[in-house]
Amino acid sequence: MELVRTEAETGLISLSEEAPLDGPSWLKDLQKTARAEFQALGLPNRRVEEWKYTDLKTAMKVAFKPAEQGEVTKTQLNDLLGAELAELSTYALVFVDGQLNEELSDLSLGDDVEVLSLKAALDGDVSWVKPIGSVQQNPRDAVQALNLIMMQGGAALKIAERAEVNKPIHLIFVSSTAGESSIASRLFFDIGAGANVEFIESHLSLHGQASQSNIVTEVLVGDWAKVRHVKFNEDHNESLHLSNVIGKLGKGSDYNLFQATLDGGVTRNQVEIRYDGDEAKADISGVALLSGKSHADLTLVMDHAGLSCESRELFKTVLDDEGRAVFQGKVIVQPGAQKTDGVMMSKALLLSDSGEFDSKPELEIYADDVLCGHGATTGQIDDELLFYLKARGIADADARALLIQAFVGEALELIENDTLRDYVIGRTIAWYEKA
């Protein structure tokens, strides 16, 4: 039986038909592969269990064509950035419509850092890029097979071993299109052994319109490296962003991934971590504050198979008007992994009738001697902690506010660098303000 096709399907195909299969032989296969594999996918439905929540295909209307390299001035980044991020002391390394933009970028990292276009890393066979596109160990989806078709661009990174980056390395994705866009970006980091290192990843539109975001992020982390990574996107409220953060973690790894969304129009971050060695550990937390009609689907997989490795998840949500927030996380424990410890916890407030909040905790053990756990807590304020306030001379507004900031701060907590979180506070309170 052929399927039909949505609108959005058939310009998607037709692109991917379309797109060039540049670079060598291996990453070519690859491509060929996907694009089988997108065409007899095609866009992702609530009969896709893991889509349950997040019908894309309903959701994307139309497909963006491809956005054209543009041109970004340093005074319109720092504008974009503002003045907490812009000062912040950092390596900057700036995509312009998902292309490297060497000339507003820092690229001197010094020796223990190596750094590539992936255009450049492709056009050069450069031996350690190789696992690109395959990192993960489950099957692509539909989405993850798109971005591999359909990449134009994105970075390279290669942290020497032992290495200590002195600053944390700045991902600064600009959009600069006025018209609507489609950016298909891929980031390789691998992370030698003993190796420490900080990312922040912003996402960032010039002209205020919408787009459509499909990002793939591959972290390979080496014995006993300690990666902090932690990415903000404010997107249009009608713009698509799409992103997969699929890491392989060594022996004694330490890796920690945290995640701020606020509002937007169909956002999806997707996470899949493997503990490849033992004694390994993960925290991948974040918060989403979604109003008027924002969907936020987060969606994970802790996947232990090292002996002795432990996983920290903790999501915080709150929902003004019509947002709807999604969390799926499945926590695996494969036969061996044992001494496996893992918390999962999703927490959503709801700040109207009109919200949504959908949780799907799981957990998948094969093993006997395990700690595992997982929870799921939705509410309203609470009427009686905000009289208290309220008798107290705090006027209803800040009391709310005081409120919202501390459900969230246990996550915010999780922040270490105390510029970034402070930084993700101020955006917290300037979101309600704004709400």
Given for the second form:
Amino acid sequence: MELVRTEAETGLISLSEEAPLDGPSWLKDLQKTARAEFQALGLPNRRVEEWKYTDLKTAMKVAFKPAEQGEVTKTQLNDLLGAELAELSTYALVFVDGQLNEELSDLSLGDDVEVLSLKAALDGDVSWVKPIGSVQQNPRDAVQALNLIMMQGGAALKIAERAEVNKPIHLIFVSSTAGESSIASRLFFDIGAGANVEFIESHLSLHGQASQSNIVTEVLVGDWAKVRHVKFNEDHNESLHLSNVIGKLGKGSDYNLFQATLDGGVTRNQVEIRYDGDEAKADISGVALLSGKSHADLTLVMDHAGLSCESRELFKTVLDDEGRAVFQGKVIVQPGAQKTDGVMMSKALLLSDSGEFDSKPELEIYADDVLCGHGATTGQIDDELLFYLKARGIADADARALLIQAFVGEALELIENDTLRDYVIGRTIAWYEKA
Amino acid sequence: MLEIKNLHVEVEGQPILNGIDLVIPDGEVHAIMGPNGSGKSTLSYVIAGKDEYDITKGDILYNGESILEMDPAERVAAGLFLAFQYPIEIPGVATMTFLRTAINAVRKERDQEELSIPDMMKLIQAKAKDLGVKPEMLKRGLNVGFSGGEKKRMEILQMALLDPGMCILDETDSGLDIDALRIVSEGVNALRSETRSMLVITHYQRLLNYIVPDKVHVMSDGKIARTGGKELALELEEAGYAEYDDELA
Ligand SMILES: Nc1ncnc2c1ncn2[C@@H]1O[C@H](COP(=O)(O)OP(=O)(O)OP(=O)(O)O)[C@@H](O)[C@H]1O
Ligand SMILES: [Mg+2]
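Please could you give me the other form, the form predicted in complex with the partner chain, since above is the form predicted alone?
In what comes next, the whole complex appears, and the chain from above leads the way.
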């Protein structure tokens, strides 16, 4: 079959061919396979089922060049973070244009946390990093394949067994370049059995320019470990942000991922969770507030292989102008994964007539003793509620803001860290005050 | 003073109010009674400014000025307050947050200083206590999971907090047990003053033993069919509305 390549694809293929693939032997084969896969698949488009509503062939006109490593000062960083986030007591790991910046980062996280830059992880002879590239197991995902070939930054973190990490680890991605650039980063978290750790991930840009980022996070959650991860994106309106979080959950583990997306160009948050052990639970929730022509896609696969596992998903989307949101959630219950308990809910609130919400929940159940449900709703601000608030003297705009706040509030409640939750609430309020 | 002049109202082309004339001077309490569907709640919504009603004729003046062009929030700032027949549940909006927002919004419109959070809390807690509104209720979502009686008390609490000049109570007594009826009525009576007027919509004469009206109006088929003193309520309780229904027939 003759393939017609778009300009972006041609660009990406030549970049992938230039990629040195000079990592360790255990990775090189995976990378070679990924390169062949990407060349065969090209960029996903609407004829690929999983990408039906987010056509990357159209969204990505050209492939930006990988970012050169730039400079960010401590002051610039704090300005970017803003007072609330800068005050939050965390261990900061700062990635400038994808690369772990040692000067800006807190690298002494105690005896229980080991941090290696991606380069150090791949260049050294470190055995615990070997799952990198193989927690990812989706052979037909072009974006993950591309990341595996192109990844030039990121970090590997090992949390010791039974560690109680006393402060959240804040992963701060800053793009410093003034022009168009791309980054491909990879994070790998190896979380020891019984450990308790919290991650915050934010994506910031110094010059507010358009960027393309492809970030893959591989997470191994040990038995009975507890992980909290909040990812916050407020990208430039021409940026392309492709994120994959791929997790494997051990027995009795407890994993929460909350993703907040405010505007941005095209954002795809893809999450693939595999329940390997019994009695594990995960809560994958989030909010998206989209105005202008922002497009955000949440694609989720919860694959239950263990017994008595629980999954909870709650997504709240607010659409203004021509904002567009996609929710694809698939819950798989493998044969034998009895007593699976899964509840998936996705709700959209339309503030304009031209917003669009596409929702595709799917259940694939191969066990008989399970409790799984899903629901999706789309609605507008309820006139009766609005009138009630106005009849109490609250002006129209403020009454609407209260109702939007109430709508997203149900999901925002799920952020356990108070300061962080207040921060995200503050950003959402700023969003609809502007809307 | 509230003056309603020859008010005609339609919904989707269907006439509901057919020429209401009503004047409530400052300091007076008027009651409206009347059969189901006669238009009592419609009248109260139109005064509050709900926008699904078409006013085809007539006017509503408050303190001499037409309010028809004012939006609902402006009417509240001007002094009108409607206690709803069916208070609405708003999950996700904490009652305390809602009360604070409403009070400060109204104060701002009235060129009064906004209240600090501690002053606000004190004010709300004190009035809540008078009306037997439990502190836990202030933490919950607005009206969410409140019993029928609790919702009605919450309405009166809001009324007390927003300091209106004209209170409209739409069947505030329905759903209240005997003790609650007494507490709520005491709350309402405490608000009676020379400068404040009230329009009390009810089906039961009993309420009017507590909140004694200056005048009682009978509404039927979107019109005021009869007006009398407080004894009219007793008469209606005995005879029912048959007389007025006959008029319609
Ligand atoms: N939004 C609306 N759309 C259609 N019809 C309406 C609407 N609001 C009121 N009506 C109709 O107008 C009439 C008067 O209703 P309203 O609620 O004002 O009566 P009411 O006197 O308050 O009755 P009740 O004693 O039962 O509370 C009813 O026939 C009702 O169905
Ligand atoms: Mg009524």
